[in-house]
Amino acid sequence: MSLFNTDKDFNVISNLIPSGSNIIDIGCGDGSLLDYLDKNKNINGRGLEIDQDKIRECLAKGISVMQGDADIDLVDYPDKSFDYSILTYTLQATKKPKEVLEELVRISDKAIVSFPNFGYWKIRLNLLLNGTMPVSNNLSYSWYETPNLHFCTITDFIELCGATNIKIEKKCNLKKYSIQEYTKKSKFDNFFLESGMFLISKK
């Protein structure tokens, strides 16, 4: 699932990844991110995607891709198979997000994870004023047809990492397209950022 608006989002991810890295993009969609990273960072990339139509789009772009489900198939990869794993706007649609995160940092040295922040002020305001789940450009599904299974906030994600064997190394501000060393959770981020993006690794 992709909520990217422009190539600027891709650029933030590109800035987190050294040239020539060995990468797996889980839930890679049509392969646009892998294609971007290949052209800009000369990465060795492959995708994991569940949707057959998206897989065909990847193959048409010359992208190496396998059909698979993040909830089931990550266990098949050996430890440290990749330099980086990427999970963009897919975590909230998995059945077992905790296990998926732990698999990410097992199969790769570092992982980049992004997700919609359900603590964002506009979502809170919509619930307060209208009493309904929000529908917007970034959350374009009605509650009864959304693929999202787990609605988490940036604070929820940080606390989950703290309760597991996962270290948060960097956080990204996708409004300012900036990357910072992670020090502690921020109420400001949880309230004002529409999405969370983090670089994580195994403790």
The other form holds:
Amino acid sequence: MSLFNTDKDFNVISNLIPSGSNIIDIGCGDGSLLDYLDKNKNINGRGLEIDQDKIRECLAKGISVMQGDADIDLVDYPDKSFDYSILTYTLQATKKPKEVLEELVRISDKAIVSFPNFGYWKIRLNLLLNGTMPVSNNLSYSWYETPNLHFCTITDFIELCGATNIKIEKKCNLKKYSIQEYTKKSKFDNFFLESGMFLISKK
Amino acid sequence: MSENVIVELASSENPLVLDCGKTIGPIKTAYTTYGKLNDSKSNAILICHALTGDQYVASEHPITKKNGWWSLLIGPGKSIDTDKYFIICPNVIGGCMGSTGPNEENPQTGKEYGLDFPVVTIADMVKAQKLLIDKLGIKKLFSVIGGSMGGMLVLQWLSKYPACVFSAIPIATTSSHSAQNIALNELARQAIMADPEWKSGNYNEQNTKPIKGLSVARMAAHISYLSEQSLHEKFGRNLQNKNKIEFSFDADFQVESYLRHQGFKFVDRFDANSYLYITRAMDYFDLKMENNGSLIEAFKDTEAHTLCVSFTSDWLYPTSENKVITKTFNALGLNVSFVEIDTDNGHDSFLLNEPEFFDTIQGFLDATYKKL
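Could you present the same protein in the form predicted together with its partner chain, rather than the form predicted alone shown above?
First the chain shown before, then all remaining chains and molecules of the complex.
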């Protein structure tokens, strides 16, 4: 889902992470984010990726990467293996998003999760006016060929965290590229933000 | 490129102590090198061969006259670039291409060892390789690379000499030989020993050769190196130079003819007793047991950058066995990478032209070299 991964997104993630952290990027693609964090925050990074071509790109960048699947292979990591795990725009493509989130906060102290927000007003309007599944720059697949299985809204995500052992620590606004302490659910975020990004940990 | 070199290592006063408790010394190791060792001796890569491989990794084989078994991968400008790296490939002890083994002379008796040769292990082979590396004045190998049994040697290096290995690529291998692996090796050994020409291992002395036994052993092993898919695609039920089956036990099918050919050409270059010894070493390989039942314990001191590779259609050393290794490396927080190459070529894939496999190795090595 490289469409989302602008330098500004990377910078927000970078601001959430202290220098020298141990990090796993799940669904790390060609390793651009890990490379960025290595250069800017001197992290010790690992990747998990399913696509072999992208794995080879990671290796050529000197990034340690495991071929694997977020739904299956996170069980192989012991508790607290990392300081931070990162899951950018991959949650909606997993088979079991709830279990994946629980694994994230098990294998790392904190996790950064971002996803497309289906509560965004343009998506709502599109469905209301056209009556078709949304296809936009961020969601460029037709419904019949999308790899995405579980779309949610920011409100859905927050409610899921509340129903599990997950605490939301910070929320990021990827429009203004800002980070705020999370206090309570905001209807405005759910309506006006195209994507959600949160820093979470185990309750 | 170097010629084949044979060095004497250890000595009768300071012999190699084997896992079985016996000692041998001096021992011989035959090896080839490619490229140049740099001044800081930091660009050396040790290549570990598989069961029936040898030191001719990237140069013409003296008996078969064929290109080296990894000449697609190793050479000037290739994925493992000999313009950049110094490659060392020794024949394992127990082997039959010039290193100390059952068909070499026993210095104590002046006669061929035969079955008097002690049973050696993967760890013993690695101890002998370490003596060679010491002799070459190399303190730390930039990388140790090998597939199949070669992968076991790589793992043994990581476990036994962690301070001497900067990076490692174990390919299509296992940390302990499975029951299926042992069963297939036992089939091969029994085929050799059932040949009356084997003469309890003294065939050279009696001027015979267990050609049939060794070729049946090779045929059985060769099947395990392929996959159902590749056998089907290569041969199907095609008949060999005939239009219909002949109601006989001649090679009616192409696959029969192919296997017979593989078996008979193998005996020209390989020694039957060596086959017994090396398969036994593989069967005894169990890093977990060796380390009080803990694979974590086996690798606790290594800090090497590792790349593990498996192949989707390999049923001899399947992905699941390779993942046991990556899981352990992960648990230790090592810099580990893992790739499962998608191919129909079975276990043999690591010796074939697999561009994605080659690119994977090259990317890892070149990027890791910058971290030295």
